[in-house]
Every structure is written in C-alpha cells, then in structure tokens.
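Next up: just one chain, as structure tokens, the form predicted on its own.
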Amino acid sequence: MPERFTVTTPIYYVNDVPHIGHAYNEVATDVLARWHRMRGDDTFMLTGTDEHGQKIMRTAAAHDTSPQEWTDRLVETAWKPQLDLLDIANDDFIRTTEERHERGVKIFLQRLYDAGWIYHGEFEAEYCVGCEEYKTASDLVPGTGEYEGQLVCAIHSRPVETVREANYFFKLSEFQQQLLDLYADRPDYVQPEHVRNEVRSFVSQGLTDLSISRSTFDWGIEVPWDEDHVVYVWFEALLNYVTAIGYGVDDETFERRWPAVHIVGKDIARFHAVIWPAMQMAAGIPVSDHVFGHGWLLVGGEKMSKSKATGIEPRQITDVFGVDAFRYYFMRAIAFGSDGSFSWEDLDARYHSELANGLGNLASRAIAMVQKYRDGVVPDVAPVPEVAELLEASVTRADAAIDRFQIHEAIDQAMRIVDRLNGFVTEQAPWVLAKDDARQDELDAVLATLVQGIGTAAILLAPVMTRSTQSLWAAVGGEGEVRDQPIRSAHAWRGTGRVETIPPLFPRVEAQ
C-alpha cells in the first residue's frame, strides 16, 4: 500500500499578477510532490486562488469591472499561465468562487454552528484591507512619510481601518490548551523550529474568539443560516484544503487524501498553525500532517511585494536563464525555511559555475569520451567502489532531507555527485588511460563510473529541473521518463548501455 502524500500551496490572493515570491512557494511545493511521486507515494498536489474579500471588491471597482470578472481575468491570464510557465505539476486547482468550494464551506460552517462552536456577537477592531486581517497592537508600527503620526500595518505600511460590526464568532479561545498539547505531542507539526516557537508563544499568551463573518459587503460566501452575512475571507479560504478533496460530499476521496502537508510563507503560518487546526478539531476531522512556514524572498532587504514595487515576475528570469535554472536557483540558493535575498548577480554566477560549467560540462565531456573511446557503448563493468559508495550515500541523504523539507540539502547531495565526478575525471585522466593498451580495464571502469554517476544525479535532480534532466537521462542511456524512476534506488539505475550526443544543456548567458 503506497504512502499518502497530499501537499498544498496556500491559495493565492488574486488581487494582482503573481511575482517570484509566489513562484518560490509553487516550485518548492512542486518539488516535494514530484519527489514523493518518484518514491511511489500516492501523491496529490493542490494549489489555487483566493478570490473573495473586501480588497478584491475594491480593486475590481477601481478597474470598472465586477469582482467575478476581475478574478476570472487574472486567474486565466496570469495565475494559471504561471503554473504552466514553471512546469508545476499540480493535480488540482481550486478557486474559492467555484460551486464545489461554496458547497463544502457551507457544510463545514453549518456543522460547527450546530455543534455550538459559532455564536453571534459585537466587536470593534483594527482591520488591514491589504492583509484581509484584524490587527492587534503588536501588528502595527509608526507610519512614515505621508502616514507619519499614524499607526500602519507592519506588512503593507498603510493605515488600518477601525471596524465596528455585529458578526458571527468562532470560539477559538476554547482551543488554547488543545493547540499547546498538539505542539507538544507533535513537535514536527509546525516547522521550522523558529516558526514553531513563534506560534507556540502566540498561543501561550491567550487566544480571543475569531470574527468569521462580515455584513458590510457581499463579495463572499453567504453564511448558510444568515444571508445578511458573508464568511470572513481567511476562515473561508482555509477550507479550500478540504473542499477540493470532497469534504462533506465525497467521503471516499476525502479519506484517501486527508490529512495534508501545507507549505506556506511564514507570514501566514499563524493562520495555518493556530486557526486552521482549531477549525479541524471543532469539525472532528484529523489535524493536518505538517505546516511548514518558509522564509521570504528579499529584494533590497525587503520582502518582495507588488505594493512596494519590489515584485519581479518569473518570466523576467525564465526568458533569460530558462525554467530549469529558475527552479534550481531558488531551491538551491536559499535554505528552505530561511529568508533569502535574490540578486541577478548571484543567479548568473550559480548558473554558469554550477549548471553550465559543473553539470553541463561534465555531461558533455563524459559522453564525448564514451563515444570517442568506446564508440558510444558504455562498458558493462561496475563503477569504481569509492564513487559507487558516494552515489548510494548521496541518494540516501537526499531522500532523508526531503522528509525534513530541506530541499536545498537534497540538491546539495546531487551536486556533491557532480563535483566528485568532475574531480574524478581530473584524477583519472581517461585521455591518458586511452593511450595505454595495458590500462583499458581502468578506462572502462572510469567511463562506466561517470555514466552511472551522471544518471544518478539526473534522477535526483529530476524533481527540480524537469526539462534538462530528461535530456540528460536520455543521453546517458536512460529509458523512458526520468520522472518515472524510483528515486530511492537512483544509484542502481540501469539503461540501454549506449550514450547519445546532446547540445549544451545550459548555454552561456551573456551579461545583460
């Protein structure tokens, strides 16, 4: 029976076009899903868009269109095309304006209401339209420039609004101890550690009940027992993870796919690791497997943001360096879970040193030598033991790193193979061995070792670089699709025994 692995991105707020901060999350989630598929796990990747709320309603009005027309346009012209651009192999895409989501939300909400977890009350709070979130005093900072003298949202640097409403509330406060017990009993539930500590500290300070409806606008899903209210956008959006897999409608699919792993930015980890598990507990469904809050992409020391003019669209990078280099760079250069600074200079340097000169040059040299010295036939001998041991160890370590969500460490293991093989060529000097009839067995072992190592690296890198690894795989004699190879035994792959010439995998990019 294969292991279940359901993994989700957050659903992205479609108020504008996506930037590489969104792409970073999509690629990371996709790499995890692809890796698990290559393990043979029953894998399901979900992504989608969050399309309700006051901010979208206001933005649509500013563009002289309806919220539905605005979100339709952005989803079809920007958000879905980005998935295609980046080779994201998601199994489903859910929009919160879909009927299946609305139906599931109403079922979930009604069950919580019937169980006594929801009540009607009045409140006053500070609200950030940009975040679609109620703010506490600790979330606000002194404004600067035109907002000097005012308190502003720490994320959007804009003033908040005082909201006074009679709304429906979720009894979040009653789940404080259950949440603390969850964090204690399952210390790997929230990762990485610094995010877990922040979440646990927040809950330890006490929780207040959560307003889960709004009555001052109508762009949202109606509360099933009160049509004058729509569901608060965050409360409703979190439910996409279960409405997409049949909650309340298709029990068989739901039981097969749930619980899930959530890959989110650290700024929304609190929603996923506090509000969301409390909602699951209230509904009586299993709590998610993990919540991993990765770091931010920084440009000029600030979090990437359209509102601060630091957003970079993925195509600006892929048009120059290609999709595989985009995926490789962001997964390799940034420790997954930490903040990372993007720079064109670092991307250019890694592309040429690690991909063009490292992996690409190794493949070209090895294939050329097999063709020159053995007419393209890979010697049928065992790899050199020292390198064979390295291959097996790297495969094991890379696979273990994925279980810790450390994608960069898994890539490090693949590139460790590449580095060792490049050094191996220099040490063994096959061009010297080829001139000595008495050393042909040594030459055979060197060539076989190079091909075996390159094929192993291609398999390990397949979840990251989806296109170049297939070309590389075919060139060293791999059969079928590299993405179909069992990744846990990548070191033991067997091929056709012949190599084929390939054009440069990573052509040089001239300085722009």
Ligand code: MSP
Contents of the next structure:
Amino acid sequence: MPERFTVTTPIYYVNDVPHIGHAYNEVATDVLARWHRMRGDDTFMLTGTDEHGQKIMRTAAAHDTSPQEWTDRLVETAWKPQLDLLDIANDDFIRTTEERHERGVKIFLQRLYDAGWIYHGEFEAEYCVGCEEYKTASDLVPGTGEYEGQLVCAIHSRPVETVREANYFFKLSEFQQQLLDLYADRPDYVQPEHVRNEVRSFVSQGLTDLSISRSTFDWGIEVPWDEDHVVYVWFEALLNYVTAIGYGVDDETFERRWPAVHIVGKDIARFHAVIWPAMQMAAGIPVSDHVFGHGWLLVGGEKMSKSKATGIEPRQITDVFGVDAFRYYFMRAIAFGSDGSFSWEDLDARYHSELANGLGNLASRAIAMVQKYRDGVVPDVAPVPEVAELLEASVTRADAAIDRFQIHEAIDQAMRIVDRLNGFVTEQAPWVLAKDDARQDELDAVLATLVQGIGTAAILLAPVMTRSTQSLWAAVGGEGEVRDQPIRSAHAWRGTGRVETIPPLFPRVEAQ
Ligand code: MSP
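Return one more block: the form predicted in complex with this ligand, after the form predicted on its own shown previously.
To see the whole picture, the full complex is given below, headed by that same chain.
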C-alpha cells in the first residue's frame, strides 16, 4: 500500500493579486508534493482561495463591484494563472464560494451544534479586518503617523474596530487540556520548534470561546439553523481542507485523503494548530498530521506585504531569471521555517555561481567529454566507489530531510553532489587521461561517474526545478520523465547509455 500524503497550502485572500510571499508558500508545498509523488506515495496537493469576509467585501465595494464578481475576476486573472506561471502541480483548487464547500461547511457546523459545542451569546471585542481576527490587548501596538495616539494591529499597523453583537460561539475553552495533551503526545504535530513553543504557551495561558458568526453583513455562508448569521470567515476557511476531499458527502474519498499536512505561514499557525484541531476533536474526525509554520519573506526587515506597498510580484523575477531559478532560489536560500530577506543581488549571485557555473557547466562539460572521447556513448562501467557512496548517502539524507520539512537541506544534498563532481573533474583531469593509452579504463570510470552523478542530481532536483532537470535528464540518457523516477533510488538509475547535447540550462543574465 502506498503511503498517503495529503498536503495543503493556506487558501489565499483574493482582495489583491499574489506577491512572492504567497508564491513562496505555494512553491514549498508543491516541492513537498512532487517529492512524495516521486516516492510513490498516494499524494494529493490542495490549494485554493478564501473569498468571504469583510476584507473582500470592502475591497469589492471600493472597486464598485460585487464581492462575487470581484473574486471571480481575481481568481481567473491572477490566482490561477500564478499556479501555471510557477509550475505548481496541484491536484485540486477550492474556492470557498463553491457549492461543495458551502454544503460541507453546513454539515460540519450542524454536527457541532447538535453535539452541543455551539451556543448563542453576547459579546464585544476588537477586530482587525486585515487579519479577519479578534484581537486581545497584547496583539496591539502604539500606532505611528496618521494613527499616532491609537492602538493598531501589530501586523497591519492599522486601528482595530470594535464589534458588539449577539453571535454564536464555539466552546474552544473546553479544549485546552486536550490541545496541551496533543502537543505533548505528538511533538512533531506543530513544527518547527519555535512555532510549537509559541502555540503551546498561547494555549497554556487559557482559551476563551470563539465567536463563529456575524450578523451585520451577509458576504459569507449562512449558519444552517439561523439565516440572520453568516459563519465567521476563518471558521469556514479552515474547513476547506475537508470540504475539498468530500467531508460529509463522499466518505471513501475522505478516508483516503484525510488527515493532511498543512504548510502555513507562521502568522496563521495559531488558527491551524489551536482552533482547527479543537474543531476536529469536536467533530470527531482525526486531527491533522502536521502543521508546519514557515517564516516570512522580509523587505526592509518587515513582512513583505501588498498593503504596505512592499509587495513584489513573481513575474518580476521569473521574467528575468526563469521559473526554475525562482523556485530554486527561495527554497535554497532560506532555511524552511526561518524568515529570509529577498535581495536581487543574492538571487543573481546564486543563479550564476550555483546554477550557471555549478550545475550548468558541469553538465555541459561532462556531456562534451563523453562526446569527444567516447562518441557520445557512456562507458558501461561502475562509478568510482568514493562517488558512488556519496550519491547513495546524499539520496538518503535528502529524503530524510524532506520528512522534517527541511527542503533547503534536501537541496543542499543535491548541490553537494554537483560540487563534488566539479571537484572530481578537476582532480581527475580527463583531458590528461584521454592522451594516455594505458589509462583508458580510468577515463571510462571518470566519465561513467560523472554521468551517474548528474542523473542523480537531476532526479533530486526535479521537485524543485521542473524544467531544467528534464533537459538534464534527457541529456544524460535518462528515459521518460524525470518526475516519474523513484527518488529514493535516485543514485541507482539506469539510462540509454548515450548522451545528447543540450543548450545552456542557465544562460547568463546581464545585471539590470
Ligand atoms: N486566508 C487566510 C488563510 C486561510 S487558510 C484556512 C490568509 N490568507 S493570506 O492570503 O493573507 O495569506 C496566505 C499565506 O501567505 C499565509 O500563509 C501567509 O503567511 C503567507 N504570506 C503572506 N505574506 C507573506 C510573506 N511576506 N512571506 C511569507 N509568507 C507570506 O491568511
């Protein structure tokens, strides 16, 4: 039986077009999904859009259009095209305005209501529409500029609004102990460590019940037993992970796909690792496998964001360096789980040193030598033991890194192969061996080693760089698609035994 791997991105607010922070999230999730597919796992990658709530309602109004028209337009012209642009191979795309989502949300909510987890009550609280979240005093900071003298949301730097309504509440407070037990029993449930600590300390301070409906606007899903209320946008959005896979309507698919792994930004880890598991426990479904909270892309030391005008669109980068380099750079340069600053200089430097000079040069030199010295036929001999051992060890280490969500470590293992092979060429000097009739066996071993190593690196890098690895694979005699190769035995691949010339994989980019 193949193992199940269901992995999700957050669903994105479509109040604006995507920036590289959203792309970062999509690419990382896609790399994990592609890796698991190459393991042979029963993989399913889900992404989508979060379309209800006040933020979107107000944005649509500001553009003189209805929320539905607004979200339709943004999804079709910006969010879905971004997936194509970035080579994201998602298996499904869910919009929270779809009928399947609405139906599943209502079934889930009714079950919680019938089981006594929901009650009606009065309340007053501070709300940030940017976050779509109720805030406590500790979430607020003194404002600056036009908001001098007021308290503002620490993330959006804008004042919060006071909500005073009679709403429905979810008995979140009753789950404190069960959540603490969950974090203790399953230390790898929330990752990385610092996000887990943050979540645990938040829960240990005590939980209050959560308002899960609003009655002062109607852009949302109706509460099934009270048509005057719509469901709180976050409560409903979290349910996308189960409504997309048949919750309440298609038990077979649901059992096959659930539970899932959630890849989210650390700013929304609390929703995923506190509210969401409590909802799952209340509904009697298994708790998600893992919640991984990655870091932020920073600009000027702050979380990059469109609302603060620090947003960079993916196309600005892919137009210059290509999609593979985009995907490689963000996965390679930032330890997954930590914050990272984007810089054009760093991207340019890594592109030229690691991709063009490192991987690209290695491939073109090795292929040229097999053509020159052996007419394009790869000598049918074993790679030298020292390199063969490195290949196998790197594959094992890279694969283990993926289980810890350490994507940058997996890439590092592949790039160590590239570095070692470049060193190996210099040490072995095949051009010297070629001139010596007595050393033709050595030359055979060197060429076979290079080809085997390049093929291995192509397989390990295939989840990250979908295009250039396919060219590389075909060039060293790999058959079929590189993405169909079993990644756990990448070191032991066999090909046609012939090499082909390839155009430069990573052409030089002139400084702009
Ligand atoms: N709609 C909610 C998620 C609901 S999931 C049930 C939401 N949407 S969002 O569009 O604001 O953010 C989506 C994701 O993008 C989040 O994981 C967030 O952390 C991520 N990022 C937004 N800006 C980012 C950076 N500057 N850097 C890295 N990730 C960033 O929250």
